[in-house]
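The chain below stands alone, shown as structure tokens; this is the form predicted alone.
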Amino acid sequence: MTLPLLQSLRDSYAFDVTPKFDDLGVFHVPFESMGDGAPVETRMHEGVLRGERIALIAESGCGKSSVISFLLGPTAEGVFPVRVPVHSLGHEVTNADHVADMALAQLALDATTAVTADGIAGSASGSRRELTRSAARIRRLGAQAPAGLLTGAVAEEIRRQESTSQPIGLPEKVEVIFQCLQPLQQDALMPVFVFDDTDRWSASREEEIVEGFFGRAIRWLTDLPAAVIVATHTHYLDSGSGGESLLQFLDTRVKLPRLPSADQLGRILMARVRVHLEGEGPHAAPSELGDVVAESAINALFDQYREGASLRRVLQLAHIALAEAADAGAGRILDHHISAAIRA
């Protein structure tokens, strides 16, 4: 691989561990294609369309957000995801009224999204949001607008329902949300409430927060015609951390498997390389990952993963090593660049 292309990968943060949510789906390599037969993405997709309540289980940094973005991103059909940022509620996340308020506000905010003439989502007020790689790809391929976007009439009805709410109790709030969801179903869209940031709660009060959130704060969702996805840390299932309460509410459990081999880690890295080199010319993308990362370097990264590092941490090491290699004028990432990244 040429040094300029390696530098291009560095400058575009090819192995960025915190890309935009919609871009995570573009980079995603399905877990069920990794060779162990775990039907992760298919099971979740089918469950969402049936309106199931799903616990997506893995440790932090192991791909939960990536899977959710892959299934519910801009090109997803037949769904209307509502990503509820519960982490911003702090300790109030155990209060069902506050969670319902946040869900209603997010539903109303999402309803302001309209479809612009070129098929890319923008603000209803006319301002344009920054294009993600996913949106840019839709535009470049001349694809139709994502099926998950609301029609103007449906969006207006949701905004009307939300605007009628007054300081009211939880049952009344749930009824307002229920009324907001009706036009979605008429538009053949399955609402999906997504709680993707539940593994960042304060360690000092984690057990109390987990039990309150799973045991009380989101139980009202059972009264709604909607699917639910909760990104769930593995140890939340342990006794004393709300495990039994979690199992009673979330009727479907999907566990993310560990990567089985260095080859599969290589596939993830290669997906990032190909996406970031799109548009660089017909001969830009390498035919093999070995043109970018030496096999010994991939093995060194996988050794870190096998010893307990998260996938997020491995990508971080890959990015540091990429910068090391590009800065040194190397043509590809070698194992000593990985060693330097580990020491950094």
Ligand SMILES: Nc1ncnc2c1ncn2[C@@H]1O[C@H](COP(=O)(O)OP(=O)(O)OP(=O)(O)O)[C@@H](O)[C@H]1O
The other form holds:
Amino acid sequence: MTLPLLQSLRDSYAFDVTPKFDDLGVFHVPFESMGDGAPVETRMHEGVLRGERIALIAESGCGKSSVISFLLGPTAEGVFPVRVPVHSLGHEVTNADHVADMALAQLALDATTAVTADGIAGSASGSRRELTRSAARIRRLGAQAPAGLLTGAVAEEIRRQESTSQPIGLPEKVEVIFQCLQPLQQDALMPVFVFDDTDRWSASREEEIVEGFFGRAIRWLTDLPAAVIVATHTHYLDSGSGGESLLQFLDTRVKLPRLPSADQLGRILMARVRVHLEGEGPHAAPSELGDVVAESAINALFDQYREGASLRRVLQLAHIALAEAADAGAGRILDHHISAAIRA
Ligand SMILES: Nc1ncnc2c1ncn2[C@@H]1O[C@H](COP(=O)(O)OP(=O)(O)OP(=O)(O)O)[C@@H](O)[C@H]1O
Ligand SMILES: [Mg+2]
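Taking the form predicted alone as the starting point, write out the structure of the form predicted in complex with the named molecule.
And the full complex, kicking off with our chain again.
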């Protein structure tokens, strides 16, 4: 490929390992299209629409957030995702009351944003980066506003709860959340509570936190007509009694497969290349990944992956190698750029 295009990929951080959550879905290559036939995304999509509680299991950096963004991105159909940011709760994440408070606050926030008609357009064009326009290529249609959500009696109830100094118990909180979900159901939207930041718990007390979170803090969700997705690290399943509790609460387990071949890694890189070169004109993106990354270089990256590196780590190596290649004035990423990235 031409050097300016390679430089353009470098400058736009085409292999950025931490893109915005919405962009993860744009870059996502469905795992179910990769080979062994396990219907990962379809199974999850159907499960979510049926209101299942799903443990999405993988090692760190291997695609959990990518799948969630792909399925529940800003304009996903038929669902109303509520991403509950429990990380900030610290050790309180084992406390059901605190988690329910946070879920209610997030639900109120998401719903308020969604009901403002202008808010929908505003958030679509305002807070999302230009890249997310490519989301149209994926199975996505316009977001549906849950009309009436948080209006009338429900809004009144939440205001009353907020203004009262009397703390209410967990059953009452769950009842308030239940009431908030009713209008969504009338609009045929399935609420989905997503816990995707469970990987940032303190390592020192991880086992205790895993046990408390899965065993106590999110159990109240069973009483709600809603789907649940919990990003779950593979090793949580074997952690003391935490693993056992997890199995009881989450009725569906979806384990992300490892990439089967260098070709599939190539597809992931190519998806990024295409999206990033869209702005350079209709024919800017090369038709072959080989024009951007030599086959031997992809094999070298895949070797790293096979030896245990996460996809995040592999993308990071690709990003460093891209910078090396563009800085050196090369026409594409070669084997020795990958070697240099590994040494860096
Ligand atoms: N199927 C995929 N298609 C395209 N890119 C992917 C895919 N899976 C993972 N990636 C990329 O790999 C990187 C890591 O993925 P992701 O952030 O989803 O991992 P994770 O399992 O959520 O990690 P963590 O447990 O640390 O949160 C991201 O940059 C993401 O874009
Ligand atoms: Mg993640």
